[in-house]
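Just the one chain here, the form predicted alone, laid out as structure tokens.
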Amino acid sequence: MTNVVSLPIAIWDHPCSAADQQHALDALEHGSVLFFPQLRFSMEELEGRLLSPTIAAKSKNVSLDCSSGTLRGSSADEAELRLLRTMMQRFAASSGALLSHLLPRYKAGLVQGRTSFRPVEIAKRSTSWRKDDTRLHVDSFPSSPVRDKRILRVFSNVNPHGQSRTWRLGESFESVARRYLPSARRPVWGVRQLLRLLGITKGRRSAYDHFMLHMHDRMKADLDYQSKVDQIVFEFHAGSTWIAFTDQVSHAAMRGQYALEQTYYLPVTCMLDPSQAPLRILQRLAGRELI
């Protein structure tokens, strides 16, 4: 079962000792959920203005790529625009601080990916039950392979209503390997390659990737699994924040209206314990290497 630490944390910039930091890392490697209760991303006056799920248009997330300032999933104004990019860079800056701060470790490794404002309440979307976020998965993007890194995310929720967000956390990753793997094939030879060609994949999408995206979809369509698997409830309270390997904890987000997020990609070879890496555990449990 995935377990969830709590952190006395309350500044995004807080100084941590070696203690602290060794506590934290331990526990994120191994699939916990890094939890801070007084860790709040504060919002400006203005900014109240983006707290409305039309800031979205027909988009779930709002995204930004911070090396190049570009938003999407948005038709506000332009002045709203400008509010909106400007809430998100700091929310991505605030982020890097904490894990500056807190897991030293990983600052010559982390690569920076989009940072994401959910002003949409997930309960109400309707969506194909592959998009569904409230079926239990690990994260693995169709679009964009990661090879040998894993994906780590920090999140906030800024609900204005106190309204938590609400988890199923489930079981561990080397569980969820064991009970999917055995029925996925191979890569198909040069389909890979083709979907590079093609421009439907960023770069080459590794047997690793491929053996993610089938752990993804099956745990996603079997609602036998979704039911039935050992699995906690957690509420992310309004003005909590939360860190996790998304594409190693089991999770599926079941409520909520108001959230950042920043996503994060990290070398296996930067992990403490890089045996830990779902990368390595399906590299053991198929016999073979997947980059």
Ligand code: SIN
The other form holds:
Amino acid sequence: MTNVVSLPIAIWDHPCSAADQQHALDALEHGSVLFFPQLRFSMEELEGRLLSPTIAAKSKNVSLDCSSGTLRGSSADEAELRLLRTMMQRFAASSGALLSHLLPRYKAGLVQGRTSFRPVEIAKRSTSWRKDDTRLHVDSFPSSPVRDKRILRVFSNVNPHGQSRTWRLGESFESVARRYLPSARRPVWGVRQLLRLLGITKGRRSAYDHFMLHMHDRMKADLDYQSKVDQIVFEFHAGSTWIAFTDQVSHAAMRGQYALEQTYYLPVTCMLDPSQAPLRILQRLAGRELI
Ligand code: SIN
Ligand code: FE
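Beyond the form predicted alone, can we have the form predicted together with succinic acid?
Whole complex next, starting from this chain.
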């Protein structure tokens, strides 16, 4: 079962003890969620204007590509967009500082992905079952293959009314894989090249991406599994932060409004123990390379 490991860090940009670094690395790579109950992301007074679901246009999130400054998914006016961009860039910088102090081993390999602001109440969103994050899943995205990279995410609950963000956490990655890998078909020859040529995927979908997508979909489609598998409910209170390898941790976001999130990609070879990576676990179970 997935564990939540608490660490008493309260400042984003502050050196961490060697003991905390070791503990964090070990817990994260073994599939735990790192929880920082005292690590609050503070919003400026003016940024209070951004705390409305109407900031997101039709999508559930607003996303920012920090390298180009491109903001997507918001229907806010010019002044609000400026505020939003500044706040999200500050969150991206804060999460980067936290990771560089807490997980210095990863520093050389981490690639920054999108930053997101999530102003819509999860429980009120309506989506297709495949996009429904209230169902337990491991992260895998149809258009964004990761190949030999991990998905590492930093979340902060910035709810101003004291509302928690409630997640369910399920069984270990290896248990999920043992359950769903046997029913997976091998990728059909030529299909992945075609997806890339048509621009449906950003780059080539590897056999690993194919099997991860299969697991993501089968977990979400299996309502019996959703209700019966061993799981815990965990409340990330307002003003707290957490980190997880979301390609490994079986998670479902049930309730909550207003969170910030930063995605990073990490090459499997940068891990202290690459044998814990979903790629390596699936390769071991499949008995072949999946790259
Ligand atoms: C998810 O990654 O499934 C959603 C997490 C969240 O928004 O809390
Ligand atoms: Fe997810």
